[in-house]
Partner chain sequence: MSQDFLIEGNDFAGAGMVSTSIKSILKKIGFDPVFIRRIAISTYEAEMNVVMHARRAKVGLMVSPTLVEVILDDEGKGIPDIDKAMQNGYTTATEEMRALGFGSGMGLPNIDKNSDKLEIKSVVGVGTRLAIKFYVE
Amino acid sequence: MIKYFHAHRVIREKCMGHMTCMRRCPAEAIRVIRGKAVIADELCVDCGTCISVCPSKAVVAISDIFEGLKKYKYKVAIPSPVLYSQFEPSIHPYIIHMALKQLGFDKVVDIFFASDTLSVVIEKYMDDFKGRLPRISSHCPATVRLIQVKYPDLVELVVTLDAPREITAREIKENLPIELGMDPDDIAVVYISPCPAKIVSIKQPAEKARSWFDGTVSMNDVYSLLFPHVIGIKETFDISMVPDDFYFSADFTTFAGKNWSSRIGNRLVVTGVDHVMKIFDDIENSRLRNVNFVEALTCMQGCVGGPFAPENPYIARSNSYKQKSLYENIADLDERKIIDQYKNGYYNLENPVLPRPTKYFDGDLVTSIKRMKEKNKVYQKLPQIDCGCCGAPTCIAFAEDFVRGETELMNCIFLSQKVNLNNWADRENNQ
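Isolated chain model, in the form predicted alone, this chain only:
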């Protein structure tokens, strides 16, 4: 079984066994065992819901810390566009670039150019594509993992194009060492992430051997360090400090993935993991008609709703709209060059997205069928009310755990009471 990396963990000392995370986890990856939440690695899709809903704040992020980046001679920050929306619109985006350099980064590169480029590519991709519809964007890694775990029949619908952040990092890793005359191993490309899923997509990509990034840090960690620098720089900032080639576009954070799907007809944008799953249910059951392209983001309101983004997502979106009106500066694209690169596979994923084997039914067919029959048999004995008292989110999940030998039937309080009552009746009859 593959060992999966995750960008969050449970602090057992803080976990109070509230079961909120267990009930809200869309992948049913959490069990509460002896009063503590336990995450099943192979089922977790890194959507970050458990981080957001835990009343004890016992689920925390795991990300690279700045200390680990000191070994590199040159450090490049690639912030998620969400970072800008965390600040009020009076803060010019270039101030944030300056503040990141004060934190120790030598260069700051945005993904706006790559996302605009992908808007051209995805349009061409959809024009050329003749297979099963709708296609599902590969931009949100939590969505991709949700498909791998919960909707394996839909993996063939995932668009086989890489994400803007990876394209940006690759171009830096290929070109900057030549430009600076440095050893590539001395240059670190670091992503500032609003969610655990993007951290995991860098630490353990679903569709390639390794990411082009050398590290990643959570936006929360960066924001707390960045804020005083931003305020300090703002006091003396003058618009003349902004380079002529500074490129800014806030569209990426206003709802979905930039305008890379805006020129596609019959597209659908959905946010929030519950809503995403409803759409995927509809696709599985052939109820979603007349839609060619689905942009599905598991965080409510899109990436601004990421668990590592400190600002209220509604305020962040409002900030983005205002920043767009104040600072937008769109670069000209060489569409002919982009199309040529696309035809040469420059933007393609290295490998296709495949279903993720899970510990429940990843054996041979005979074993899987045997387990499914046993699971259904156990399920019929259960009250089927999904009370969660056993520590599993549903009775079906409890039955699966039992088949795996990870729980006992007596952990169901209703079965336990029934057995105790029968034992009591037997004793009464024997007296």
Contents of the next structure:
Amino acid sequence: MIKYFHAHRVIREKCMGHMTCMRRCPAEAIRVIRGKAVIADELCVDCGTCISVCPSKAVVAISDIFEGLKKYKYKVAIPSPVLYSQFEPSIHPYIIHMALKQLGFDKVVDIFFASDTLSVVIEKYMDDFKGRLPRISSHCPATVRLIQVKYPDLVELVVTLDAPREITAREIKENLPIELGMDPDDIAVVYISPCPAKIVSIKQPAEKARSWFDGTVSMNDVYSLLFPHVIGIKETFDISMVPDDFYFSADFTTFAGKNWSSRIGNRLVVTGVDHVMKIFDDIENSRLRNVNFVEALTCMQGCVGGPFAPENPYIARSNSYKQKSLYENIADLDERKIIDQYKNGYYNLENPVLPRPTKYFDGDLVTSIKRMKEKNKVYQKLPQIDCGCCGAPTCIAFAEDFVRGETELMNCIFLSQKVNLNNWADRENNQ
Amino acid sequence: MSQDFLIEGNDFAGAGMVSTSIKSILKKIGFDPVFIRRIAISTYEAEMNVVMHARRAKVGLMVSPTLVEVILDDEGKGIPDIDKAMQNGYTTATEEMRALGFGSGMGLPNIDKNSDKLEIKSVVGVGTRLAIKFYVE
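Moving on from the form predicted alone, kindly provide the form predicted in complex with the partner chain as a structure.
Every component of the complex follows; first up is the chain already shown.
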């Protein structure tokens, strides 16, 4: 059985057993056992909802701390574009580059160029594509995992193009050692991530053997360290310090699909995991008939809503709009070259995305059907009010856990104390 | 294993709930995704037909290791000419419904195409019974 890596964990000492994460987890992957939250590895899709909603902040990121990166001689930071939106628009994006260098990075590279390039590639891809529609963007790794775990039929719809961050990292890994005359193993390429899903996509990619990144750090961790440097640099900052070739475009990640040209045709952007699941249900029912392209991002408002992004997503997006109007310079893209590269497979995912086999009822079809039947029987006995006191998010989930042998009926407080909802109802009626 | 569901006629807002529930049950059992897709599409089409043309319907899902069967029993106006209803593009949906993207006359043909066996019995003025069968390979 494959062991799944996740970029977040529950600190048992901090967990107060609030059950907020258990109720909100879209994959129903969390149970509260003896007062502590436990995440089921095979069901978790890394959306990070549990991190965002935990009242005791007991769900935390596992990311490479800077210590681990010290062994590298040369360190390159690739920040998610979300990082810029975490700061006031009065902070020039280049100040953030300077601050990252003060933190110990030798070079800072943006993914803007790769994301603008990929917009061209996606248009071409959609122009040429003749198969089943709509296509689903592979940009959000939590969406890809959600599809693998909960919507196995939709895996074939995932666009087989790599994400801008991976393309950027690959270009650095391929070119920088030659440019610097260094051993590639001495160069670390580090991603600053707004979400656990991107950390997981680097530590355990869904569609290839390994990522081009050597490490990832959570944006929260970086932000706290970065902030004093940003303030310090801003005091003495002069616009003439910005190099001529500095390239900034606030699009893509912070605006959820905004710069994808209308040449793609009918496209739809959906954010927030509940809404994403609703759209995926519609696609499965073949109800979404007039849409060719779906960009589904599991965080509300897209990547600016990432659980590791400290700023409120609405403020972040507003910052992003202002930064766009203040600092954006449009790149000269060599479309012909990009399309040639695309035809040579340069932007393709290494391997197709495959469903992740998730067995709710272990065993073969016969056993599974028997257990489903048993589950329905157990469910009928339960109060069906999804109180969550048993540690499962719903009565249905509890019944499923029971037939899998993972819980006892006596864990339901209504069954154990013979408190019957009907008695309460009778009492009400008699009054 | 069997389970029952209800569909209310004219409930455009809730349309799709039954097929989504059925799909979720079949996924949990662990059927092949392509197999589930055929069932989901057929059930959705049938559900839309009830919403558009009938007062209400009872839906029964029967699952065995060799066969998945969805039976819809509706109370409604019935189908006067089943052969005609089976033709691509034939529809009795109103202009308004079609303007909203429903009732393109592909419902029954689509169910027929996606299922292994489709039986329709209908009594005009009483209702229609659809038995849709899918054989597990």
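As the structure is a prediction and not an experimental result, all values here were calculated from the model. Residue numbers count along the first chain shown, from 1. By rigid core we mean the largest C-alpha set that fits within 1.5 Å across both forms.
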Taking the rigid core as the superposition reference, indicate whether the CA of V10 shifts 2 angstroms or more between the two forms.
no
For V403, decide whether the Cα shift between the two forms is 2 Å or greater, given a superposition on the rigid core.
yes
